[in-house]
Structure formats: C-alpha cells, structure tokens
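The chain below stands alone and is given in structure tokens; this is the form predicted on its own.
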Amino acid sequence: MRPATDALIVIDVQNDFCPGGALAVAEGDEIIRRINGLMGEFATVVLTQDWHPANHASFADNHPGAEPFTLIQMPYGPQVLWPTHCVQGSRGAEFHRDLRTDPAHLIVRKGFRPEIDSYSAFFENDHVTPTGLDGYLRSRGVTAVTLVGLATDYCVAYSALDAARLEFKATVLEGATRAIDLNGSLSEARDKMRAAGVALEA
C-alpha cells in the first residue's frame, strides 16, 4: 500500500479512446489490467471522464469544411480539431467495460463546456477554470499523484503538468499509458513533463 498522501489518477479510459472507438489510441485497452492492479495500492483513486456536448467547439464536424486533426485558434490558444468523441450519454463516453470503477472515490467529468476543451484533470484548456480536483485532493491530504491512462501526450501530460504546477509530486507511469503521437506530440510532451519535474517511470 502506498502512503495515504498518494493518489492514483486514471485518465479517460473510455470506449472512444480504445480500439474501435471514434478517437482510438493504439493499444489503449492493453493498459487496463495494470491500472486495475494499481487501484488497490492507493488510498485515493480518481477517474476522469471526457464528457462533451454534441456541439463542442473542439469537434471538426462543428466547423464546416474543417478536417480532423487540424489546428485552429481559440480565445484560449491553439486547438486541435478532433473527431466527434465522448459525447455525453453515448457508449463512446462510457468507461471501458474491463476498467474497474468500483474502487474510484471520485469521477471528474471534463470538457462539458461547449466553448472550451479540457485535457487536464485539474483545469480547462484556458489553464484558469478549475475542475475542483485540486481542492478535493488537498482536503484528503494528498501531496503526490501517480497518473495513468489515455492519452500520454494530451490528457495525461496536461494533467501531470498542472499537478506539478500546483506543487503536487507528479509521476507518470508510461507503461500504463498510451499515446496518440500527433506530429511528434509524444516527444514534445515528454520533454515538457521532464522540464516541469514530472517523474516518468515505466
């Protein structure tokens, strides 16, 4: 058992990010057994869930003529336009059937504001609007977080960077994550995490 000050944060292990999903991450389902095994080691377990309305501004389908995986400028900065995914109440937004959800103490839904995307478990993509996770962890005495899930180079990395910025000791278990790796995004994310003091472990 890890110290009571450590929390496990499981990022977006949902059907749409697993093979066969609308925004599938290669081998995304292969990390689930390890994640399930980790849950019993932590006194605090948090799951995050992408939870988009159908009219979300990050969906390419909501920008006539736009192609998925292209960049546009939003008021909060550059935004990748994604295939429509994790729409509220859809099968794609559900957690993968093999993921244990019973040990979770909190489920954080993110990305539900139509006008702004939300990769991080802690903040929307404006880096200002909080999800409430910071306060929840502090109220439980958590000082260190271990992050796993999907995808390494987007929601996991953004969460880890915010955790470090909030002065949590942050560790990413890369063997329990998988990446999209869009135009070198994995290498860039790893460099940013290392520079921020995030520990990258196997």
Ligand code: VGL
Second form
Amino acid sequence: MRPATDALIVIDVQNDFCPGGALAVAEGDEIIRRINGLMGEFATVVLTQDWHPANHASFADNHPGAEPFTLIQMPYGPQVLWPTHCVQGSRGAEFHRDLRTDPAHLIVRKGFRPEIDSYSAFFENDHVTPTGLDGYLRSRGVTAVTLVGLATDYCVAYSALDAARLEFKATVLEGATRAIDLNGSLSEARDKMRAAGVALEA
Ligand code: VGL
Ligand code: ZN
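Got the form predicted on its own; could you also share the form predicted in complex with the ligand?
Whole complex next, starting from this chain.
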C-alpha cells in the first residue's frame, strides 16, 4: 500500500479510446490489466470520463466542411477537431468493460460544456475553469498523484501538467498509458511534462 497522501488518477479508459472506438488509441485496452492492479495500492482512486454533449465544439462534425484532426482557433487558443467521441450516455462513453470501477472513490466527468474542451482532469482547456478535483484531493490530504490511462499526449499530459502547476508531486506511468501521437504530439507532451517536473516512469 502506498502512503495515504498518494492518489491514482485513471484518465478516460473508455470504449471510444480503445480499439474499435470512435477515437481509438492503438493498444488502448492493453493497459487495463496493469491499471486494475494498481488500484489496490492506493487509498484514493479517481477515474475520469470524457463526457461530451453531441453539439460539442471539439467535434469536426459540428464544423461544416472541417476534417477531423485539423486545428481551429477557439477563444482559449488552438483546438484540434476530433471525430465525434464519448457522447454522454453512449456506449463509446462507457468505461471499457474490463476496467475495474468498484474501487474508485470519485468519478470526474469533463468536457460537458458545449463551447469548451477539457483534456485535463483539473481544468478545462481555458486553464481557468476548474473541475473541482483540486479541492477534492486537497481536502483528503493528497499531495502526490500517479497518472495512467488515455491518451498520454492529451488528457494524461494535460492532467499531469496541471497537477504539477498545482504543486502536487506528479508521476506518469508511461507503460500504463498509450498515445494518439498526432503530428509529434507525444514527444512534445513528454518534453513539456519533463520541463514541468513531472516524473515519467515506466
Ligand atoms: C482525449 C482527445 C479528445 C483524451 C479526449 O482522453 O486524451 N483526447 N478528447
Ligand atoms: Zn474528448
């Protein structure tokens, strides 16, 4: 068992990010067994769930003529347009059936505001609007977070960077993550995480 001050944060292990899903991450399902095992080591386990309304601004389908995996400018900065994924209540938004959810103490849903995307478990993509996770962890005395899940270069990295900014000790277990790797996004995310003091472990 790890110290009570350590929390495990499991990012977006949902059907749409696993093989066969709408925004499938290669080998996304191969991390689940290890994540399930990790849950038993932590006194605080948090799961996140990408949870978009059908009219979400991050979906290429909601921008006539736009192709998925291209960039647009949003008021808060550049935004990748994604295939429609993790629509609230859909099968794609459900956790992968093999992921253990019973040990979780909190499930954070994010990305539910139509006009703003939310990669991070802590803040929406404006880096200002909080999800409430910071307060939850702090009020439980958590000082260190271990992050796993999907995808390394988007939701895991954004969450880890925010955790470091909020002065949690942040560790990403890369072997328990898989990446989208869009135009070099994985190496960029790894560089940013290292520079922010996030520990990258196998
Ligand atoms: C994610 C792109 C869009 C992720 C979520 O979980 O990494 N990526 N929505
Ligand atoms: Zn999303």
